[in-house]
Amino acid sequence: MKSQEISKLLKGSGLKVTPQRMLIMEIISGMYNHPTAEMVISRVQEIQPGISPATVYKTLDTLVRKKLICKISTDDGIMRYDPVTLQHHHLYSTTSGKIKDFYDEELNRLLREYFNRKKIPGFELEDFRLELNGKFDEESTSNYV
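Requested chain, on its own and in the form predicted in complex with another copy of the chain:
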């Protein structure tokens, strides 16, 4: 993402454009591996030592609140961050803990249609995300199928 875009996004959300925020946004928008806060912190500090972990946490929190990034949780209890706000799903590896994004407009349409047709009693659906568990091909060392 270009600096200009980022700065516009920040301003558009009523946030001050600080070097720390710019850097964090740049980093997250360039990492497609769903970094943990810790990963962001160490990347940040590689580039600009002296930025406080607390600042990164606070910034991530702010960005999530402003919906510029999103936060996902895995079963290890560590939060991960995701640059993309487009509706998409996640592929979770059951063996390595890796996560990948999964886009599938056909699937989105299918689900939206389904829930339009069949309301969930007592619940007003706003958004959904599919959690797909399995193995990535490169991990299939054991062929016990």
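Residue numbers count along the first chain shown, from 1. Take the two forms, superpose them, and find the largest set of C-alpha atoms that agree within 1.5 Å; that set is the rigid core. This structure is a prediction, so every number in the text was calculated from the model and none was measured. What changes on going to the form predicted on its own:
- Relative to the superposed rigid core, P19 undergoes a CA displacement smaller than 2 Å between the two forms.
- Here A54 does not count as shifted, since its C-alpha moves by less than 2 Å between the two forms after the core is aligned.
May I ask for the structure of the form predicted on its own now, the form predicted in complex with another copy of the chain having been displayed?
Chain only, nothing else included.
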């Protein structure tokens, strides 16, 4: 994601455009592996050693709260960050820990229809993300990511 796009996203969500927010958004959008906070901190410190881990954590929380990035928890309890806010799901490898994005509008439609039919009392569906656990055969998943 380009700096201009990031700046526009931050402004559009009511946030000030700060060097820390710009850097963290650039790092997350450039990492295609759904990074952990520690991975982001490590990269930030390589580029701007003066930015504290506490600032990175606070910034990540703010970006999640403003829905500029998503926070996902893997089956093994590790929290990761995803710059893709479009409706999608995750394929999680139980052997390697890799996460790949999975886009399927038919599945999204089926889930929405299912929950509309169920009419769970006191619950309104706003969003959903599935984590599908399995093992990757790298060649066979390339069409889905």
